[in-house]
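One chain follows as structure tokens, the form predicted on its own.
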Amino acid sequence: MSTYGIKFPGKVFSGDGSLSELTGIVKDHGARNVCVLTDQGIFGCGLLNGPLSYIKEAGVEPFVINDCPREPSAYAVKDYYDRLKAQQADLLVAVGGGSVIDMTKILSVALTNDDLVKDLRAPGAIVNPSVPMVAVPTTSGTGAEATANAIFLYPEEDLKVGIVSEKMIPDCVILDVSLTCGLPAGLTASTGVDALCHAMESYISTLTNPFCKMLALEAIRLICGNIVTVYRDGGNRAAREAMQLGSFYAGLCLTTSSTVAVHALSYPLGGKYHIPHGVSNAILLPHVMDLNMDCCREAYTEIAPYMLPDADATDKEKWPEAVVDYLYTLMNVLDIPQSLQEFGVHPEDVDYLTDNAVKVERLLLKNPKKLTRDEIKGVYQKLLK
């Protein structure tokens, strides 16, 4: 095994009521120009009221940006960069889901690395440390609060791409379950399965390691033990808190390992057809894990007791199939779409999807099985029947 390591956010505050720690965080950073970023949904339902009040308790009047897009475009960064630069932001607070947190992460480094604004994919553009950032997630799925990644859309290429830098890992994370209890059932399901993807993909990645496996197995246990409950009863705080921790642990996995083919095949679906990231991953997860079966029997056997606590120990040789069967069943229970046709994808689009998925070598090369073009094409074709 090659050298491996794990990178954590600077501080993590968790538990019901942990949002109040925001006052101390602002004081500890000596921040005077605190900028809060969120989207119109979060702002409109009043979830920003708590964070703003705790920042004001630190004696600071925050500047608010409440229109972060649901699908951050690489070209939207310049507008937000200009607004934050004018405010001389010295602490950024992201309150929202993965899109809000990703936008805030990239802005935290853009403010100190001006060349990044010209081209997010410019090699070596991120050199200087970021503006300090606090991530306050309102979903339990993306794990963006724990990762060094940010996902952006390049509209002219119909493609979503991942930007990676350890300098984007938040300085502080607040995991307060109260901010997730109003999440609609559909988003609860898709973001929860996205977190499950992070845990499972990082576990079978060629970069997996003991740190990753420990975190991934606990994430799988927490997510699989609670996702159906929160889908059916969004007010169950114990289950919500378990999902939030599971998502965070799964996000930590990505700082020491990587997603693989599920995410690689997902990117073209989000780029051209604007299928939400969690939904496209959820649609693909059982099919890709099934495709990887012959290279992952040992890994699936290790995962099974955490995913299927009632698995029959006398039938251990069947555990890999049981894991994949569970994934197919779970997507049905959570009402995840079963066909890409629902999103305007047609059989004649398969070659386009395949061509663009093949280009995501950064992830495909870490998949435990070397997938052929025909195998990738076959997954898309199966989802159009």
Ligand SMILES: NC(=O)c1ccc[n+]([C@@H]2O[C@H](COP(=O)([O-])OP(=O)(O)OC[C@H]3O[C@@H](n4cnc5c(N)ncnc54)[C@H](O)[C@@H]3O)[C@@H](O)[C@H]2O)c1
Second form
Amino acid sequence: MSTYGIKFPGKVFSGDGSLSELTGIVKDHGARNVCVLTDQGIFGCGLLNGPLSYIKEAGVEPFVINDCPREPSAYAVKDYYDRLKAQQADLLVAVGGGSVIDMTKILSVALTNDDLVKDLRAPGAIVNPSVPMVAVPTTSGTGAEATANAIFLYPEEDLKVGIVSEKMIPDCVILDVSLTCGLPAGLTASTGVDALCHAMESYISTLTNPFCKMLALEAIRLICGNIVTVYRDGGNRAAREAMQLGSFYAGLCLTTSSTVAVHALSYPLGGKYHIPHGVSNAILLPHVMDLNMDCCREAYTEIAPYMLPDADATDKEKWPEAVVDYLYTLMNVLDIPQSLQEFGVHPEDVDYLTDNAVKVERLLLKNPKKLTRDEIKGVYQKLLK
Ligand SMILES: NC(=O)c1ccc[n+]([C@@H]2O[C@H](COP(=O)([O-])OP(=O)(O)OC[C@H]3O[C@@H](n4cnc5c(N)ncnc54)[C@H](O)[C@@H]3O)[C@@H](O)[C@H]2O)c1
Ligand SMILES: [Fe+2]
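What's the form predicted together with the ligand like, now that we've got the form predicted on its own?
All chains and molecules follow, beginning with the one already shown.
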């Protein structure tokens, strides 16, 4: 590591009731054509009522798109671009999980860089500043409200690809716990583990640095101290608030460091088998951290007091093993599937998965341990027994 930097969203509001800040945000931007984006699941829960009424309090009648796709394909973007372009939107408000926030992020730059919509991966296509955007996360997992990435599926390649531009970092973020309290238990668990992956992976990444470490340790403390509580008692507002902050901090870590092998091995599982992002990461996390053990003993020892506040201080040399044991136990407690076979993956798919994981060099090169093809294959084999 030599120099390092960090990037934050323009303004972040947090705390129970912070959703009301939307009124002032709309006024401050002088916005007339506000577009609110969400998906059918969130719309069906009535979660849009609050945001819409706060926008209306600013004297603006918002335009609503309520059918954003889950884990979107790159080819879905054009339809939403056309709808927004016709509205001449001057402020975008994403109310949703990573899927809605990513769609809104790419639209925020596509609307001002029109060629982007023809090919999201075109190099140098994002030049002009984005349409201002507010992110209101309803899951505590992806940290997409903080990051410069938006992730899209290329179905013909069975591949998920991250489009990266600092211009996609939201201008405003609202972390209001009331938006996450109704998240079902299974999604609470898997999205929460995604946030834990971001914190742990960015901590051990070759890009790690003091900014990342400070945020990652606090994220680990908040997530590990509350994830089982929110899984069992989704209405616990204090625990939900802790998860929301932990997930946001872990997202910030990604703007200064990176994910590593957990996310790399996860991409083929999302790309071809459509296993939700949080679920595939959760299945992989203990196994990959176990595999990384010999290169991460120091990092795991630093993480242990935040993850396991009751760890025996006299047994410090065993902390790395305790960290990995905790991860295996946590996935059991959260009822995370132990086998990929449940998702229609078969033992004969192992070479396909390995070949595609090996291609995710962008992340594997930042893993602290240089993983061989056989080591990667071994992880998938363990998960297909
Ligand atoms: N941009 C990034 O930095 C980044 C990082 C990690 C993952 N991702 C991407 O984010 C996507 C996954 O996002 P996610 O895990 O947040 O899930 P999601 O946005 O796909 O949502 C999953 C489901 O949960 C429902 N839901 C969301 N919030 C709810 C609530 N409060 N109450 C009831 N239902 C609710 C949605 O309707 C949806 O059906 C993937 O496409 C992944 O690749 C992006
Ligand atoms: Fe992730």
